[in-house]
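Only one chain is shown below, in structure tokens, and it's the form predicted on its own.
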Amino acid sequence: MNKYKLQKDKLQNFLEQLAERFAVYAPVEKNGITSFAELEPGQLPALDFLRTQKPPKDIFYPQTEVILKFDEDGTKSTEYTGKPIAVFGVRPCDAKGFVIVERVFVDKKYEDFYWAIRRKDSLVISIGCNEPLRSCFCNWVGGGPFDTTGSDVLATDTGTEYILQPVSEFGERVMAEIEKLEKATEKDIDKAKALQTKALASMPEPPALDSLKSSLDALFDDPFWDEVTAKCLGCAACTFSCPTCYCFDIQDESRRGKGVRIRIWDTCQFPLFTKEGSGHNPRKSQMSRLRQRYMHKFSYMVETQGEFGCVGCGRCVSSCPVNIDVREFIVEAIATARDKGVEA
């Protein structure tokens, strides 16, 4: 595929030209909160910092969305209806997350219509991490500062300009499309191959995590799990925060004989969120709560989609009121299945 270069003062109208088919979403700062939302008309994206606070997963998966009306008459759904969406400025690592949440959203058996709807003919152009943050783990988790997992474009800053590699050939069609976007040279790909390089070479090397599913599978009811919470205060920042948590309720509102339902981003870390209509909780204790996150993450997704449900962002080391730190995790569970000998 034909590779690209944009300008960063030719952004702005770049951006115009995808918002003529596309509702274009990108990073923004509002209130000292850095999240993605649809950009306003002449509006740039905030593109300073490595990471937005909030995962872009509400692009397709808002955290409060109306699934439909009702009223006496009966029904109504509330479908999305705008424009296909693009999504600019997305890092490799929630590109990714795009991918593991929709493996649970859009399967062979079941298909959730409100993601899928949000989904179709969307346009992902990520940017790579030149450097990548201290709390960054995305290599431990098959990824990299310039993964292409979940992208149709990756781009790359070389300081002035975007070298832009199509991914998927979707991306390459559009960004044949743009007009005046130039093509690359091999010396602007040179050059973006040694950010690339560099950028991974900054990492730390990555623990073998071969044993890490059989290790927790091994010490599911080992006294390991009541250290690892003792200072988790249950707050549910780490879920919140995380690109691949896909956790909800459904709640309905009515008056006067008509209503809405309501999906909305629930967490296993509440005490409410397994206790059922009889009174009965079977995850009544934070150990129990914690300990699910972590098997789902790197166990149970692991058995159901061959791949750890995280992608490495490093938002939930950093979002932690009480610094428990996900990697120390990992470690601590595969040296203590192997030193108490129980590794599977």
Given for the second form:
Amino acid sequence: MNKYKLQKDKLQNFLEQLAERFAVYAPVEKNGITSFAELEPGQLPALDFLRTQKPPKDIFYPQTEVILKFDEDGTKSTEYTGKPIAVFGVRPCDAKGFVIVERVFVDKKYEDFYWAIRRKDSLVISIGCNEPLRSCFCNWVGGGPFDTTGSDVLATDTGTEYILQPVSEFGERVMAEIEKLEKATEKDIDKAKALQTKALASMPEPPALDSLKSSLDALFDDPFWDEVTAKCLGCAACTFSCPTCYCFDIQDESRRGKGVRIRIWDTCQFPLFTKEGSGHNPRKSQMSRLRQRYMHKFSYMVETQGEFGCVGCGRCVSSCPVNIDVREFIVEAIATARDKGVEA
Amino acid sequence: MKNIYMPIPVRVKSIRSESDDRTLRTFDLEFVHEDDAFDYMPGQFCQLSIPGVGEGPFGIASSPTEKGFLRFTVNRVGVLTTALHYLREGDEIGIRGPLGNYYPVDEFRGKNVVIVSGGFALTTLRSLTVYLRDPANRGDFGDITLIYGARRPGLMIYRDELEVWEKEDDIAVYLTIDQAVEGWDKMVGFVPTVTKEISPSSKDAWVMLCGPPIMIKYTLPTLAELGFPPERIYTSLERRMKCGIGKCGRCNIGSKYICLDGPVFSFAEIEKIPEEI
Ligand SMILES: Cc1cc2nc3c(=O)[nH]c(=O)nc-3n(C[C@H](O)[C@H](O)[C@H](O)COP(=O)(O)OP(=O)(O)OC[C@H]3O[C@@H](n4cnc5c(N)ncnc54)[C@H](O)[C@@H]3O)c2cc1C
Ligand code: SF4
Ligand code: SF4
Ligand code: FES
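Next block, the form predicted in complex with the partner chain, ref. the form predicted on its own:
All chains and molecules follow, beginning with the one already shown.
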């Protein structure tokens, strides 16, 4: 596939061309919070940080979304009807996050209508990370600062320009249709490659996680969990900031014969999530709830998806008010299982 | 693209009170548009939806061999179930389904079936019983034994029908209540005890066991003693659910979603799941 070069001073023009056929989402800063939002005409994305604080899953899966409307005429679906969506400036971990959520929302049996409508004909242009943060650990979980999973185009930032490398045929087609986009030269490509190699080399060597799943399975009833979850407040900052956490609630609201059905991000960290009519709650303790989060990402998803459900973005590490670090947990789990001689 | 969250309109065809304490009501529903009608199997469930109130999962109590209606028995516990109890004949509500898997009828074709149930968990097992006894299917299965218990006679659901079945010779029906009361001439005692008394043979037999957790807990050892291996004992699990289709992340035990991989599981499968049921 052809590679392209975008001078940074032409970024506005590039995004305007994209906006002719796409609703263009990119990182913005608003009220001190960084997140993804649809760019206003003329607005430039905020690109002077790596990951946004709010994960970009809300582009395709809004935090709250009215899915049905009820009135005298019956029930109507209120799905997204805007232009196809283009995401510019997502990081490789988050692009992979889209793929992980999608495997849940679009499985062999059922397709999640509201997710699928927003994902239809969408374009993902990611920007690789030249200088990964200390909380980043994408390279532990099968990713990397220039991983292309989930991207249609991967950009490398050389300082003055972006080298655009199409990953999918769709990405290639859209890039080919952008006017005044230069072809990248051999030299440009070499420069990009050097940056990519340097970025990966700057990350500490990851531990081997081959035995993580079997260690966790073996430790399920072990007091180990009480220790590693003892500090947890159950605030759910980790799940709301996670690009691969997808749990939701469905609620109805109505007044005088008119109503709506809304879907809202929810979290396995709250006791009400699983509380039943009889008062019985299968996950009574915060230990059992944080264990669910970790088991889901590092054991269950290995079974259902064939890989970890964590992309190593590090958001939960930096958002946790009591400094629970998923990496420490991982290392601890493997060591505990080995010390106790229980891992399979 | 199909919208799996869009409820299909159904009309309340008839309503019956199912218990003397007015907590249980049985609804027969019919499709507003006939071509919306779907096929289903015993053990599957649906999401019943009242616009503006909410939706929730309910096991299908009718059998696919009974045409023209879908039956549900609803226990009043909260917002949605109370609104369902206020429905009148002719009212329209929404339905999504059929959802989940079903009792493994293909696995026990040609074999004997023991159905053990308590309280209002009989719903989908009524569906199964009617299905097995349908003239088109009856020859495909061996002996059918039904053991059913309720706290007292007034809480025994589908009682008229059960008393008809008691007289049929293609099914052995054992009805029990927790404590003796005047006018009750059938069995007395908890389901686990009664199951032991009856001691159904485990030879070529499968068990479908649904009821309150405590009943299940104490019946399992009896079944083991009778020689039923966990691979041949099935139950239907419940968890809080929202989507019913494996998306909302709410109903998992271990790596399984009860709404998608279940609700029907064998105890051999359940034993492999780390979390408690
Ligand atoms: C596969 C399946 C089949 C079911 N079949 C039947 C049936 O045939 N008949 C029947 O009466 N009930 C059945 N239930 C339970 C029924 O779905 C809930 O009781 C109902 O959704 C509660 O709704 P509500 O709005 O009235 O309660 P709410 O007002 O939402 O809540 C009342 C209480 O019920 C709890 N609750 C809410 N939803 C559920 C749920 N899905 N499961 C357990 N507790 C819940 C809440 O935590 C709360 O404590 C089934 C559940 C499942 C998962
Ligand atoms: S952010 Fe930290 S304290 Fe909050 S629920 Fe997650 S692990 Fe627990
Ligand atoms: S678990 Fe933490 S590090 Fe992993 S994807 Fe979620 S927020 Fe990122
Ligand atoms: S009810 Fe949503 S995943 Fe099972």
